[in-house]
Amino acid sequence: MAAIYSLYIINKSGGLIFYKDYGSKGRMDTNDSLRVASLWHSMHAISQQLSPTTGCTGIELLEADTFDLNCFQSLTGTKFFVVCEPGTQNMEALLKVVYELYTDYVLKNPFYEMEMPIRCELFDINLTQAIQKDRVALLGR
């Protein structure tokens, strides 16, 4: 059983630029993944405005009965979020690794246009390795 269900990357405008499914029980079609990304972007923005604390950066963890959703927002406004099994640990660290891979293989790619969907083979390969490494570490605990 996979600890990580899916990974999303959303641009600062709320557009889905990357989605990868890692063994969800019910795989979503393209329209559903677009809706989830748009909904998360909206909830994240609303939470920043409604927060009673000053300097709130939005929702970082959403816990539900059947899944957890962990989010990391970069300084540029790009959001990285992972949907995983409830109680899965160290997702913040995984999201930071994904962000590093994004900066190394996507942003430094001269053929990548900002805010557009990510189509970079080196990013995909290294992301798959990072996810597999994380799964092995989770199974070892």
The other form holds:
Amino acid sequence: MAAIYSLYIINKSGGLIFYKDYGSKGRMDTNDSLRVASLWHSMHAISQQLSPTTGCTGIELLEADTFDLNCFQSLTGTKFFVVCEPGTQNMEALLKVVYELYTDYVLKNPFYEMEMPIRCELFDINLTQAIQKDRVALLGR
Amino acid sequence: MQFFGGSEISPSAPTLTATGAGNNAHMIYIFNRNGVCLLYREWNRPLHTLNPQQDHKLMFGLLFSLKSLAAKMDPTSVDKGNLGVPQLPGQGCSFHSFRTNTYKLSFMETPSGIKFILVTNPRTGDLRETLKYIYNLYVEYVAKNPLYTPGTPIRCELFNTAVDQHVRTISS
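Return the structure block for the form predicted together with its partner chain; the form predicted alone was the one displayed.
And the full complex, kicking off with our chain again.
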């Protein structure tokens, strides 16, 4: 059982800086994930233009037939989004956790160049743990 | 594949409890499969960023792209094809709604490629039944209207009134 199918992080200009798959079917190669990420970036921006009222900050949840996409945008414009099973709860909380890990292990890493793909072992390890914990919590419920 | 039930209007509209009777709907769009806007109505839209034509084009473009995104992202199917490959209505994974902090957009595509879009308050629940009901209204009042030419904007007072009336029952 995979509650979470995949996780994406895109920088403020729509470039994919992190992508991890947790067991979705079918292959999504590097080019596809890059395209999907920048497409999401644009859709997010367009959705703000179509808002009937002021103060729209873009799509937070997309409900498709076979998955839910939860998106969190940080103040600096970095977007985090997870693809999960339809109706999965508390994904906002998970995204906040991922954001915290990002600030701790990526942004505070002196060797990390801003807006570039994330290659930090500690981030990977902690992320895996966070996702695993989330899964266990989900199974327990 | 059968999309929806029979074509006759279900005798009773889906019961949406009309508590807090305020109007939660912002606007409705109906597009045909070529992207022509057949109907646009707004009930509560304080913000207009673009002129109507541009707005309709942008909306159709957003739906088209989100549909191809959903088809490509579908984590349950093995063969998804390439991103952006045109798909027939009902083929591949589609989406039924998205939510932002200021609005919720519900989307339905019929087998003939007509798209119904309802923009409401972000706290409204699942509106798939509402959209199906509006589709029924469309069939009854527009498709069965002998004076209506397919592919042209809908000018049908009865349909407008029926939609207005039904939309007013949507509660958050």
